[in-house]
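Next up is one chain by itself, shown in structure tokens, the form predicted alone.
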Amino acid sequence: MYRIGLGPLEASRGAPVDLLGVMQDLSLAVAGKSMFSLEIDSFGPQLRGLLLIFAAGIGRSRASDFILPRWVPTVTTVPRARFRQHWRTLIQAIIARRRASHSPGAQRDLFDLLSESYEDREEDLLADEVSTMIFAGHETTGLTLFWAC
């Protein structure tokens, strides 16, 4: 399902299909391949699930985000902390899989460039960069493909 291609469209045989979901899955597969040289199959459903949870609710700005200091608990404090924990664990698992599966003589990808630029810094900075690129790149590309169709 998360391999690069339009299999869900071909399988629908003219039946209604969630085109936005298909395009977002496609863009996630492309992001996984171009950034990590990985098929994103094993992580795709978890990534999409977390991305949808974030975009549909806890990622939306609220008035309290702008008015209150960050240390003041709000309705979204606990859900956002849980999301960050799950997201960080998943991103670290992807990074670990990429490092374990990539041979030294393999073709370079975006992760190689990011790793080199963060080699002397904390691993958390690299995970933050990867997170931003996956979320922003996947969402915008998926929406663009959706509207283009």
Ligand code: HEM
Given for the second form:
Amino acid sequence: MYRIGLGPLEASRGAPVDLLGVMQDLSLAVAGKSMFSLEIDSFGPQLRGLLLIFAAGIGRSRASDFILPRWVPTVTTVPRARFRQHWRTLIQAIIARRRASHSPGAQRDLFDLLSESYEDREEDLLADEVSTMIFAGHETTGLTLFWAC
Ligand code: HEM
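Please supply the coordinates for the form predicted together with the ligand, as a counterpart to the form predicted alone shown previously.
What follows is the entire complex, opening with the chain shown before.
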């Protein structure tokens, strides 16, 4: 049986641990399991790595974002495009794993509802929805658990 737990904390036996990482992994596991019936933990390091890159620089709003039309290149154009490509590849890998691991008779979940809404015609929109739910559904919860601890 799949067990969502606090393995790294239990294993640390009092040694220092990266509590934010543990809480984000935990909330990612809950988000993956509850919304997509998926053991998503193995994607955790990649997801967190990309989110750190995003939060550390290219995700921050700049004056040029508001002043210039979107087609005008700025210093963030290339890094943001590269990030988008990496992020999309990762989300597509998550979607592919979900599709491969789910048996037809299994209980329906949020992924089934989203898939049916887009009827497999609009893969990009489906990927956007999955991105939003994974990001919004675990980052905030992980931070809240971290600060609560
Ligand atoms: C402690 C937990 C959470 C906190 C503090 C939190 C906080 C927030 C805040 C402040 C916003 C932005 C609202 C706005 O500016 O309009 C937001 C948006 C959102 N949250 Fe949460 N949230 C939490 C958990 C969750 C969870 C568990 C989910 C999904 C399972 C979720 C899904 C969303 C979505 C879909 C949005 C809209 C994102 C968008 O605009 O694209 N949140 N949340």
